[in-house]
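There is one chain below, alone, in structure tokens, taken in the form predicted alone.
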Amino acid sequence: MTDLTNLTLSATLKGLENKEFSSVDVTKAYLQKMEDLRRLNAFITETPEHALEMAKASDEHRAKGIAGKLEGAPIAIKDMFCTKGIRTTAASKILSNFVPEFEATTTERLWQAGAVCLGKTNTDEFAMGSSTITSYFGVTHNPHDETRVPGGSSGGSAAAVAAHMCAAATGTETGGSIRHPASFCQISGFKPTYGRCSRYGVVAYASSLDEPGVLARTIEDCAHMIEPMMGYDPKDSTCSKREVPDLVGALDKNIKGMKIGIPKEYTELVPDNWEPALQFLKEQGAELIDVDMPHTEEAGMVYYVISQGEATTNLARYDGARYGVRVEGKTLDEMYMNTRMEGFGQEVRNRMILGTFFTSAKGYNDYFVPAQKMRSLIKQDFDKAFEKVDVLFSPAVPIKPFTIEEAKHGAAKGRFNDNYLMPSCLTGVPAGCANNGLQVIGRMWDDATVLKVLDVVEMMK
């Protein structure tokens, strides 16, 4: 039998509604596979016994003929979902110890379409970084060259979809965190419109900006996934009710007669694949106008005031007297210091200082409001895009994965290495990476366009 671990995850399902391999063995090839490369760290949390207890309900539900749009095909969750039952760390000394008593709604609904799932993956903590290896639980190794980083911070699914671990995994966004270790690992990743995917039961990290998404193999696979996970969901007030579109037969590759903008400021510095990629989407039909983004090169200091503001507040809850680790203390002040000191790591800390003094008295109005009026022209940058054309497409990260020693000297914190993710995660516009590492950016709510013209994008090899 073929080696069922290099099938994408489209090919997975084909199988499995073709009876051509059962969830259980599919599910044993990955776990095999898991145990071989754990090396690469890419997993927190294995659940073996729980993978194969799922995988043979599924198989019995495909034998009744009630398969669900996942049925059977194993997957990895990025430790920032709260999974029943299952410990969900936030890769965070200060969570080490907590086994959430209640599903997120993403992962309840993955359970639903009949997915398996294989462990919980690793990230930088809290989500806070691009490479992975702010983790407690240690660096994650990027499976093409084990001495260079994943990137981050959904670098432990990035890491296991390309090692071919997991059929795919699901990743969250608050800057770029699953466009920017897709890049990386040289896979596919896609975030929706904020608010197509509930955000309960996901770890918060910046409110206005954390977002639920996926990572596989191919932008196909990514469709499967992301499907089943959106939806309104009346536990997360920011969650829309309109309908679900069909974001598999949209995948139609015919892009002939859409007008794609190219942004000059996200073109400063491209990889080598980018102008055989401007040619092949005229040869495929499509009309490429040049558009000016002028706001961009705010971006990032609107990103790190507005989420480092949100994360202070987020990270509040975290005191050792409800849930997680406790450190203890003579007095109730001193418990809660001791307990934050040991249980977050310096890049948290870090972040939460600079949050309270932006929003502080002083901080709010001279840091704080001034971000959010250009988060707002930020925003209206790509409304006057939008007039003019369908989609946005640029490289993603255009820089090659830096190595773990040059990440832990600050290399994560590069201008280009977030530059092109960050506008579109403020403005909460669906946006995806292809497996070649070039990016498409659509208008909000036209996820199904995006992912159309991703798909074939992903066609130029």
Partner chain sequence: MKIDKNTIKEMAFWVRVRIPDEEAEVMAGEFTETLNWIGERLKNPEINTVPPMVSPFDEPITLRKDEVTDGDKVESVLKNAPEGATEEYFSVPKMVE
Second form
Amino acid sequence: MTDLTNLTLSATLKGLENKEFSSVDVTKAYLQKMEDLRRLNAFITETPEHALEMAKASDEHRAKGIAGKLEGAPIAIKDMFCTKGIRTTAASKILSNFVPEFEATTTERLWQAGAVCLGKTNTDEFAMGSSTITSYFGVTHNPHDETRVPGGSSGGSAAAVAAHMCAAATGTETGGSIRHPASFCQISGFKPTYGRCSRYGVVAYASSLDEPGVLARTIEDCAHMIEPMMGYDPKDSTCSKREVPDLVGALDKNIKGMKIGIPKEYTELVPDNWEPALQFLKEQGAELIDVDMPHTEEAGMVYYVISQGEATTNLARYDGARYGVRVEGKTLDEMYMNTRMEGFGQEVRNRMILGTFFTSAKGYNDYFVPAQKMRSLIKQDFDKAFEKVDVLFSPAVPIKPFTIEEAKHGAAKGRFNDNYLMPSCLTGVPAGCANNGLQVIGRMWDDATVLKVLDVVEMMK
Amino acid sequence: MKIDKNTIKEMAFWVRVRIPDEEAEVMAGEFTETLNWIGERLKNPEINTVPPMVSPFDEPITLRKDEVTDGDKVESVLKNAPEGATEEYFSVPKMVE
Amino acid sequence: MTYIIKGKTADWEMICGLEVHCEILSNSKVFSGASAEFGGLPNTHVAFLDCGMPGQLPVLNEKCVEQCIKTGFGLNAKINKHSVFDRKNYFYGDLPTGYQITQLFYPIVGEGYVDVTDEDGNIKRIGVERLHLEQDAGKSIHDMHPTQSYLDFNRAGVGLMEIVSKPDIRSPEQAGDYLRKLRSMVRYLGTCDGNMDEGSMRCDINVSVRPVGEEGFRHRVEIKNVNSVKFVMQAIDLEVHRQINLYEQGLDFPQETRLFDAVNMETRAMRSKENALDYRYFPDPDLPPLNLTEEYIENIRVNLPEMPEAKKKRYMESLGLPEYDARILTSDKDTAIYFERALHGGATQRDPKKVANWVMGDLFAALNREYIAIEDSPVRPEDLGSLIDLINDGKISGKIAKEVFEDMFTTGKSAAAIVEEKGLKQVSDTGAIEKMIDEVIAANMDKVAEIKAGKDKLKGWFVGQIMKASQGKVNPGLANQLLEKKLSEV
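How about the form predicted in complex with its partner chain, since we already have the form predicted alone?
What follows is the whole complex; the chain from before opens it.
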């Protein structure tokens, strides 16, 4: 029998539908792979028994002919999503004993669609980073070269997908945390428009930037995975009531006549497949148009101010009083200090400290508000570009993954690490990365077109 | 804008973490540099032509009906409470002297 | 007499502003679906949001928005069509998320005013700076364990309206009346129960002093969480004298937060750490701005209940009540409701003055005696109305009516039932009355002679005797009329 873990999510769903194998079969295969590759440290928490139970239930559903869209497909969940009854840590010591009594809306919808939960994947602590090295639970290794990082912060999910330890996985983006590790691990990643997926139950890092999304081996798989996660949720005031489009159906491999913008600010450094890709898109009938995105360079600075400002208040609730790890102290403040000193890693502590400056009266007026204005200018760049073109096309992360050693010495702070990713996070537009490291960015709410173009980009060989 | 060690230490207290003097010193230096760099970039007069962007979400707020739909789950609420909690209350070191 | 304190070195005046927190009356909390009801077993009115669990998000309760707008109208204030929620960041045990959601930069209600009566009986207008919507904190209990405080989040997240006055208050009396007016207003509107004992209405006081004639403001002291009108007046008076004393000794004091101690009758400084709070604010990215339409606001306005001042005016102008009666009857919403129900019997309206007298006289006396609130009165307003009808129709005398009322108050029975049971109906049978008069005249011929000699006043004595003989059941008007007739026949 062939190794079932080599099948894409789409192929797995087909096989399950045609009764070529059962969900229990494919789940067992993935659990075996997880065990074999445990050294990659892609998972913080594995849930094998839970997975087999869900797989059995899925097989029963299929037998009764009531299969959901992802019925029986084994997936992994980034450990930023709260899962009821399953430990949820945000890769932090402070939550290392936290077992939520509630379920994130997006994961709830995945389970309703029939997906099977294999476990919770590693991430940078509270998703703050792009290497998956700040996790309390250790570094995750890139499956293609284990001396290198998988990127981040959704590095555990990316490594798990790339190493066939799951059919697909959820991720979250704040400044590029899905596309970055997808690019480093040579898989596909997609973050929908801000407001498409509910943030309810997702551990918050920077609320105006945080977006749930997915990582998989192909864009088609991403479309299968993200569609059930989307849609209005009355528990999130920033979740849109718009109708969810047919994303899988949108992948018609036809981009004839489509106007694709090439922002020159995104092409300072390009990978080897860049020129062939442009040629390929032209061959597919697309029209390539140069566009200007003059404020691209400011994105990193704006992100720095806004994400740290928001993070410092989002992380105030982890104080050892009501849940999570507590380190005792004689007074309330002493208990807070001991708990937060011990519970948070240094990177997180540093971001919180600096973040307080941007929420102080002076920092707010002199830096935070001007940064928010700069954010508007970055948005204007997109608005103007989308007057001329349907989507934007560029490399995602045009550099090779760092070695773990390099990352520990601050390599991830380099310029081309996430400059092409951050502007789309700041503005909330949908964006995705194909499994060949090239990205497509679309108009607000036009998630379908982004996936459609990415799907074509993946046809290139 | 110059941030000194004491300001860093005060900021650390605001978020209830400690930072040793040497680290605070280094952080103050680096942060001052970063702020000056950011300050330069933010001098761009273009920013005065646009409003601050708080969130990408620009749809109207949805209001909830005034109905009791939650609560009555004290056990769940206290399930993850650190040691010292009772069946009814969370517990923390005494807040008054 | 304005409130001026004669010191050794100068005449001093006080400057005071109040921040009043009113818990909003709503079924559920402002951002979660947990019950907003007062009390409950510990941590039972708690959603995961209210205890600060990760990933929990706020969703705004429409009722809380409506209540703020209503109260805004009660403050004669501008309703802001655009308001924004901010996070106010600080650490404390009763604050589960490390920040309070409030409205700093763009509050839902802008400037307004409250008219109060000052110490001289004049109307003084106290400006209102703003009203904003925010969350209440939880409760900590310090006396259940020697080294631990226990936390109950039932109150955490209940909607609060913070009403901030301008520094227009110049005497403890004005502060007291401002609070009373606010309390009466929110009760009328049904936006807050105004119960200061249970903490659903709490007050922070900002107070400073300066020599009369001095411009600008001196150091201001904030007195936190004072929970009765009386205490607020006392705390201001104490603090004003404390500050003047210090100044007159040539001493200064810091701009600080103090607590009022009602037992030792003093204000004292909070520990320095509690003072060192640096609140950091920024807009909450979890909540889009609240944008209201003209139509939405107007719809709330046209459905507002009549406010105390308007009601008082109507009582005076169309019911013809004296100012005093109108003020007393409208000072409290439940009293006004009672009065209006007693006033109207079906389609007819009773004599307003008579109804007012009964409500303010016998009813208030009985309620006060038994410590019963008017809305719980054993004599329902409809029954009091019927009792007044019985008097007007001549079925019972005013004197009997007072006895009947007491019976009604004790038994809760209707007036008609009591009159029937006890046979208290007035005697209107002229034959029977004439017989009684004949007997009284026959027994008192000497007094009849005196009347004939011109001592008219004695007629009253005769009526009294007749009433006595009938045990009060005779209609006094009728008795008078028949007495005249009989006397003329003698």
